[in-house]
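Listed next as structure tokens is one chain, alone, in the form predicted alone.
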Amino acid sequence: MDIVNTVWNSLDFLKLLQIVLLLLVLGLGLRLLQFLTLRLSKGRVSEQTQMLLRKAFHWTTLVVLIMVFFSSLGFDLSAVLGAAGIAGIAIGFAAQTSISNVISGLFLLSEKPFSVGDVINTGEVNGVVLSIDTLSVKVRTFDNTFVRIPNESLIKSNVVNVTRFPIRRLDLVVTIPYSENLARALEVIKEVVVVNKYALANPELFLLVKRFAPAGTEVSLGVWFEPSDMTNLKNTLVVQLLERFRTENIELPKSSLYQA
């Protein structure tokens, strides 16, 4: 209450008008600077970086306006700034993890291993990136749960960007019994892949006789697809292979078809 009374008693109408005009001009100037910076950086930096720039300008503007307001009223801010500096050092020691996350976030923004909207796998988390913030990355998993991952954890661990490239490859292993015609089985696999609407013709099917296993000859097949078709391709391809092998009277041993 003492501070409020001091401020009120020290004000007159003219001084109040000058302070308001000063804050208004200063605020508009900082907003103009923000607009020009974001306008010039558009298309050159990611949307996530622009969001961080907006936050930085917002808090900088707020702090500057508050300091100018009290300075215009005649308050000596040196003592406040000195105390803030000491407090900042103490907080800095206590917030080393947060600082590490901020630095890690800058590395993520500069390295760009993934962007908002990408599907990533890291540890046990598998989902869509919602945001890349100063301290953490927000992810929505495919069972619709929200996960917050500290930036430092992402820097220190392996991160798989599932949707980084426009096409991917599904790798399956099929075991053909020694009693069956291996050449014919390979032709059947090719024919099934060709008619599958989710399999890409280019790049072409990767087919390799992998090894001689106890139950039969293991054959590796790699089928290229667009990331959005992964589930449809896997479901339809497995069903089509089993049905076609049954039609051709090619009997497969148990656990003979699995993903590599």
Given for the second form:
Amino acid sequence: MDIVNTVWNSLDFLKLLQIVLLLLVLGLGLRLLQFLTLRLSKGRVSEQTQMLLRKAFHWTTLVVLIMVFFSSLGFDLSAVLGAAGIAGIAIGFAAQTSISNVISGLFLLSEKPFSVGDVINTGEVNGVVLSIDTLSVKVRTFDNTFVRIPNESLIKSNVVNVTRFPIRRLDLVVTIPYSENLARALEVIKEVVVVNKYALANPELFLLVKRFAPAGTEVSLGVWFEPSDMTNLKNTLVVQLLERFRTENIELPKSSLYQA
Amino acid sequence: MNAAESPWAFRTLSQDSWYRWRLDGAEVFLKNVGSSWYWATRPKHPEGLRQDFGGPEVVEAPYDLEIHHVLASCQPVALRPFALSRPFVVRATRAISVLAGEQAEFLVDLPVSVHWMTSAGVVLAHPNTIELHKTWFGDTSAGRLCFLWPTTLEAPPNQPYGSMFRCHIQVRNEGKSPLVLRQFPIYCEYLSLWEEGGSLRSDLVVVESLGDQSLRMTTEPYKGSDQGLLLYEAAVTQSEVLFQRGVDFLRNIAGIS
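Swap state to the form predicted in complex with its partner chain from the form predicted alone:
All chains and molecules follow, beginning with the one already shown.
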């Protein structure tokens, strides 16, 4: 109470007015800087980066204003800053994981391995990216569950961005028994792919006689498709292949068709 | 065929009767009851294309098809053609070399999409009349999804189909090295369409190979009569849009590296 009374008694209203005006001008200046930065960066950086910039400006403004306020009142801030340094180290040790996540988040934002709306597969999680935040990435899986993945684990692991490129290839392996006519089987595969409406005509079908397996000759086929057609292509192509092989009396061994 | 007989012309439909338009293998059906419009479509595959264009004619109800319902005021109605929003890729059977300073000309017939429009300009529905295969134009990391039309650049056009438009393409090689054409995109969405002598024509498509190893694609208006104009797309913005959207892919596909 004594300190407050001392400060209060030593204040004159002119000084107080000067401090208020200084804080007002400083606050407005920093706000203006924030506005201009966000305005100029709009469209050039992602929404996530904009959000981070907004938060950074907010906290920097707050700290600067508090320090200027106390400094104007005549407080010596060197001791506070020293204490803040020590506290920072202590907090740093305690919040090691969080800080690691924050730094990983910055790397994710700068490296841009994926963005909001992309479909990613991390091995354990497969879904649509909802947000890339300071500490974690939020994903909605296809069975409609919400998953929070810490940024640090994403930086450390392999992340597959399924929707990065506009078209994809479905790879299947078909085993043709040695008793069947391989050349005819290859023709049948080509004919089936050509009539499938979800298979793109260009890039053309990739067809490769892969190896001689115990059950027969393994043939690898790669069919290009638009990502939104993936389910339809898988569902129709396998059915059409099996039906056509049956019609052509080409018998397939058990487990002869699998996704590469 | 005079304008009033044209399947594209506006007409007042009798109430509670089904009308059919024949679109060279596809069929579209429309019925009007007060402010209710009912429609159905039987699409065709490119392989099922045949010379059979006409209508509308009163027919039995197409109960084997899915019937859709739209509410709009009762007015004269017309089936109108419009270009598809995705480009068509047409291919050459063999690579065609256009030598430096030379010009090649092609004629291709491409399908249109259709919609019903009332005399007030209200579009009732977009029936899907053709089932097209999709193809990719560009490399696997960038490009554009297109429709594949089973025709070749060298093929002499048949007698024109009523439900297709004839597109005249000029390829001008302004560069110093030969231009090799293997397949080609046609951005139909920027083409105006005219009806002339019972068939449809579009603007002229001009593709220029420039000295800096790039390609530019523009359109030049077809000098058709205003009476026959069925779909108007402003020519002013076309060249720029086509240039920006087409050049990278064209360069890639045409084999200019």
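Quick caveat, the model's predicted, so the values are computed rather than measured. If you superpose the two forms and keep the largest set of C-alpha atoms that fall within 1.5 Å, you have the rigid core. Positions refer to the first chain, counted from 1.
- Superposing the rigid core and comparing between the two forms gives a CA shift of 7.0 Å at I66.
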